[in-house]
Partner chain sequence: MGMRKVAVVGAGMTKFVRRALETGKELAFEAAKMALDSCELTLQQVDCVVHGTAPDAFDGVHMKGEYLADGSGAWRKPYTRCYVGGGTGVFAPIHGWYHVASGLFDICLVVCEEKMSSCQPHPQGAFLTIFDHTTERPLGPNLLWIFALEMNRYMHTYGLSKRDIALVSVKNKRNAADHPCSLLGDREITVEDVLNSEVLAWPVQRLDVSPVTDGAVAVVLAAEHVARRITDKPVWIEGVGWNLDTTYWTNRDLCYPRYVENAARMAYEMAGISEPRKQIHIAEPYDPFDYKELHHLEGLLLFDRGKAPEATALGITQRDGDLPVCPSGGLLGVGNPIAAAGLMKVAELFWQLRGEAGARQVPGQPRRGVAQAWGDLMQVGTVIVMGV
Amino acid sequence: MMTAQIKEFPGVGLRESDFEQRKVLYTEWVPNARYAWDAGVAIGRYLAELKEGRLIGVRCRHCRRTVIPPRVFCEWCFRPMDEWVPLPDTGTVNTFSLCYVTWDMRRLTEPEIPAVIDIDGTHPPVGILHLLGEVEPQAVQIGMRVQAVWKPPEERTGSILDIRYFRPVREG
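For the form predicted on its own, could you give the structure of just this one chain?
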């Protein structure tokens, strides 16, 4: 039976007192670290189109899927998705929730209504998460038709929040 031998590494271990007595050379500094996020090709174009008040998706030439938000590769067949497709700013409520507490834990008397909205022109239907507005909570239904309410052009920044909310489509 072999026994493992522990090798001794040359050197001296450091103690907290070595730092306090300045036996070890060191420096302290506050880094000037600045971070940026690159949206990439697909989401970059999506955000630019939102700033212009338009929705855009991509179609997979192989699967014939049309999705929003756009992506570079199809997660079904792993082929490139590079056929840009303008989409209407209308859709159908797929699911929703009545939220009486905000993301930062503030209580609300009137609920926020986040919903997954299947955007018209996607195939099979693909949804985005956004808020519903101009609707009473008890009137919201799965299958309800909705349309985007956009911020004025001068207030848009290239964010999903350029859409204030989705409201019910007024039939007639």
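Values in this document were obtained by computation on a predicted structure and should not be read as measured data. Just so we're on the same page, rigid core means the largest C-alpha set that superposes within 1.5 Å between forms. Positions refer to the first chain, counted from 1. First, how it differs from the form predicted in complex with the partner chain.
In this overlay on the rigid core, Ser159 has a C-alpha that sits less than 2 Å away from its partner position between these two forms. Once you line up the core between these two forms, the Cα of Arg106 ends up 2 Å or more from where it was. The Cα position of Thr27 differs by 2 Å or more between these two forms after fitting on the rigid core.
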The other form holds:
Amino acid sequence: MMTAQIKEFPGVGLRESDFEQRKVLYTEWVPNARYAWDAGVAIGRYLAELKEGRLIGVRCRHCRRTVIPPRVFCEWCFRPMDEWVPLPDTGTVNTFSLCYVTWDMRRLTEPEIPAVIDIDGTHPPVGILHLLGEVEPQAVQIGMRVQAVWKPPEERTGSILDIRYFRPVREG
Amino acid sequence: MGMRKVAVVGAGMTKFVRRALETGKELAFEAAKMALDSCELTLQQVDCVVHGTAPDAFDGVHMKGEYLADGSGAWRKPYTRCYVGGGTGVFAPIHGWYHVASGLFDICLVVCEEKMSSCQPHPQGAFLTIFDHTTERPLGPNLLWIFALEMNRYMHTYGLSKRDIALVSVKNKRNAADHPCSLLGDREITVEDVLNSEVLAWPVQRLDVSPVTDGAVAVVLAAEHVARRITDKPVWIEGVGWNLDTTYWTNRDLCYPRYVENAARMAYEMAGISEPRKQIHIAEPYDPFDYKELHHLEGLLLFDRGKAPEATALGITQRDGDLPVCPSGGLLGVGNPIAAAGLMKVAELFWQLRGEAGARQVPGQPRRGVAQAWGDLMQVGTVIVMGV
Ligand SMILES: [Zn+2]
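Provide the structure of the form predicted in complex with the partner chain, given the form predicted on its own shown above.
Shown next: the complete complex, the earlier chain at its head.
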């Protein structure tokens, strides 16, 4: 039998009304799963530096690159990284989105603006994921220069959220 | 390399629907039974079974591969489940291929099942865990972010407009109108419909995206000496490739999928393809979002970087164009039950290369096609080349 000759394929699609009219039965369950993730060596140092209001990366001399977020090994040449490199908290928008929905598809009136921000001092330029703020959504552009806006020292906990967001660099 | 030739000799699939009455096991059974029936084999003749499906978190079922084993025909057989994110649907037949190419087994049943509707209120709740738990998840990301960020980078790098990209969605949803299993086939859809659809995460709009879907697909693989007894129209697996880039995704240039190119080069070399643009007659690249089809056509070396949109606008990728792309209707049109969607592309090549695709049949008796899937943190490429 050739599949091309099959008139009716199996599978029954359900509609909302099937549930409203209780035509189908189902079971629900809510998982009870909680996790605590250890930061590890490299990201542990990264978080400690964030708490002090600083960004830090790592350099591989063999591959001649400086990257962020830090890692203990270079995944290219598979050697330990050579040194820690303090980095400025400025960078360039590599790409961004204006996001009008939450993860469960509820609408937002004001968009969130996630961006990949290439951090100054990395080589070749590489970025981190963060949010943009203090900017009109329609004014955001790829290539825009931005700077971190930090929480005050007493509010920092050693988290990526110690940076509230990145905002456009103000000239002059 | 001392490997045996392997053919696809049968295929089957369920309808792709938003929420199926059937359980995952039942969907897997329907697709697997149809695949066996299509080549007049019984389960007793199957030496081993391979399954592909998304992570356990989607279904809330731990050891989901084991849960699905009975429905996949794996009772008391050598059975493995493989998983490489969204790339799974094309990786599963590769996994089956090396079972047979190695000489270990003669006949392998490959089944991919996905029931995304179980995860409430939205399967994104499970998807979210792909982001780094310490450096990214506290920012409250959702899955659309990475697609929007990649699409924007792609558009910016090559100076593309939303209209250039929307043409893919229109083509695939129209193609899917001819697929008997499609969820979102629409013969009447226009570019304006896509451009006017709800903005989700700019530049991604509602009709740029494939739907959450339930469904299953299965294919039967056989070693050469067995394949020729089963059918007079075996479709050979001529080349396979797979490749993974770094999870430090913010350290990559998102405008080009290098890992897809690496996977394609591996598959083309095995298939003896030196000029893919001349030697590939049909392409089924992974299209969960419209820009992804373009991205992947470039990674598959079928068009120059940034040039796939122009080819789309010229009609080259239409079903009757010089290089038909997603004649099935793709994920955008047929639907996107993750692993099953990838295997649907392999099944489509099987039907197209045998001239059995009915209303979807590409003209001109195509002799070779490529299918590709993609996934994880925008980092995995899986590629299969099939020919007659
Ligand atoms: Zn290195």
